[in-house]
Amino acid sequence: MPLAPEQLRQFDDEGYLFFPNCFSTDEIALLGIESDAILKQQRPEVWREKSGAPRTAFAAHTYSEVFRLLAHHPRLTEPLQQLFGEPVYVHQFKINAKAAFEGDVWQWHQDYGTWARDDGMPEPRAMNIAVFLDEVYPFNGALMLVPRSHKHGTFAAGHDLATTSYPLWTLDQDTVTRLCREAEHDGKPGIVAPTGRSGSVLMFHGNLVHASAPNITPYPRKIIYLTLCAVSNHITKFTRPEFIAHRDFTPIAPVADDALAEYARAHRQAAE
C-alpha cells in the first residue's frame, strides 16, 4: 500500500493519515475473534483497568499466527518502510480495548515521549498503526489528535502513576491547550477525532499529541496499535518488560497481501 504523494504531503502537515475499510470483513472477524479470546486470557501481558475490565493485551504476534500475520502485513509495513527508507521492525504490537462501560481514558501524551525515556529510543522514527476492530464513533472512547503537533518536537511530560492502571508520560493541561489553540482553523476546535467502521486504518506520527476519553457507553471499542520502528533506529535501553518492549530488530518480510484472507478462509473450512 504505497503512498501517494498528496498522501506524503498530508502526513507531514497533519502528521496522519486515516484509511477507511483498509480490511475485509472477513478479516476483521478473524482478527475480532482472536482478540477477544486473548483479552479474556490471565497471563502477564493482558493488562486490565482498575475495575478489572481487559485494557490492554500485548504482544500478542508472538503467540498467536493470527496477529503474526496482522504484524507483517503489506498494508501496514509497506508505508512506513516508504517513509522511514528503511527496513522496519515491531517495537510494540498491543490491543487496547475500551470495554462497554468501564473503558478509562488515555490521557494527553506523545508515545515518542515514552519510547525515548523509557526505551531509549534515539529518534522519532517510529509510529504506531492503528486497525479498528469494531466502529469508533465519537462516542465511545475515538482517539483525539491535535494535527500539526509533531512539529514542535517532544515536550516535556510528567510520570502519571496514579490516573489508570497503565503509566504514562502525560502533557500539562497548558500545553495541551496552547496546541490546540494553534490548530483551530476556520472556526473548528483544534482537535480531530477519525472514527470509521471496522476495518480502518489510522496512521500517526510519533510526535503527535493524542489522547482518548472514557467509554460510557455500551458501545465497545477495541483498536490493535502495531508500532513499527525504523530498524537503524532501536531502543537501546531495557528497562520494560520484553512483552511491551521488543528487543529483536529483525527487519519484518511482509507476508503476501491475502494472508490473513487465506487464513479466515482455511479455518472456516476446517470447521465444516
Ligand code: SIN
Contents of the next structure:
Amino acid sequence: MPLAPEQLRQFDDEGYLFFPNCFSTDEIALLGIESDAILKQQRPEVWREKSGAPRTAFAAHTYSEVFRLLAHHPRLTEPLQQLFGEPVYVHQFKINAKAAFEGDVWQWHQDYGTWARDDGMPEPRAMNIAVFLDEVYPFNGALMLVPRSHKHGTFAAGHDLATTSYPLWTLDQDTVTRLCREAEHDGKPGIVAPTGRSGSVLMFHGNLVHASAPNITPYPRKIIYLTLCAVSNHITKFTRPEFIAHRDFTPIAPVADDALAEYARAHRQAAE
Ligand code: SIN
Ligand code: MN
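Alongside the form predicted on its own that was just displayed, please also present the structure of the form predicted together with this ligand.
Once more the chain from above appears, this time first in line as the rest of the complex follows.
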C-alpha cells in the first residue's frame, strides 16, 4: 500500500516511520526459524561478537530462498521506491542477532556516513528498513533514534575499529548531545525507541542518528535490516566485501504480497 500524504510528511519531519504488525505470525515464524539456522552457521557472512555469540549474518538473501523473498517483498520495497521515485536495489542485507545476554552495543552513527565514506554512495538516497523478528522491548537493545537528526546532512565521524567486532563511523558525544537537546519537546527526551511485536517494521532516513545498547536480558532481539538504494545512486567504491556492500545494482522486481505465506504453507504441507 502506498504511503499516505500524512506518512510522507511525518517521514520528512521526523526521519522515520513505524508500522506495527506489518508481517503475520506465520510469516515471522518462517523468518525466525530460518534466521536461527543461519546464525548458527560458520561461514564468512556470519560475524560474531567478541564473546563468540552471533552478531550479524550478512547477505542471507543470496543463500536463502526465504530471505530472497523478504528482500523482494513489496511491503518493504514499494514504500522506498515511492520515496525515491525510482527503482531500488539491495545495497545490504543483515540479520542482527542482539543475542540474549551477549548482544553488543551499536554506537551512535548515521548509516549514510558509512555508505558515503566506505562505499562511495553519491547521496543519502538509500535507507534501512527494519523487520522485527523478536518482540522489541525497551530493555533488550531497542534501536534508539534521534528524531529530526536527518535534517543536518552528514556529520564528521570517527572510524571505530575497537569497540565492537564491526567497524563503524561513529559520532562524538557533543554532537549526539546537541541533537538530542534539539529534539527535546514538552519535557520529553530527544530520543525515541520504537518497541513492539515481532512483525513490526521501522524505516528510517540514511542520515538519522541512531544506536542501540547491549542486550543484558534473556530476551533476544533479532532484527533484519534491508538496505535499499535508488538504482541511479549506486555505490562507486568497492572497499568492503561484496557480501557487505553489494555490487549487483539490478532493480528489484517485487514478489507477490503472499509469497512468504505461500512458502510457509507449501513447506508445512511437504513436512506433513
Ligand atoms: C545498525 O544500526 O545498523 C544496527 C543497529 C542494531 O541492530 O541495533
Ligand atoms: Mn545503522
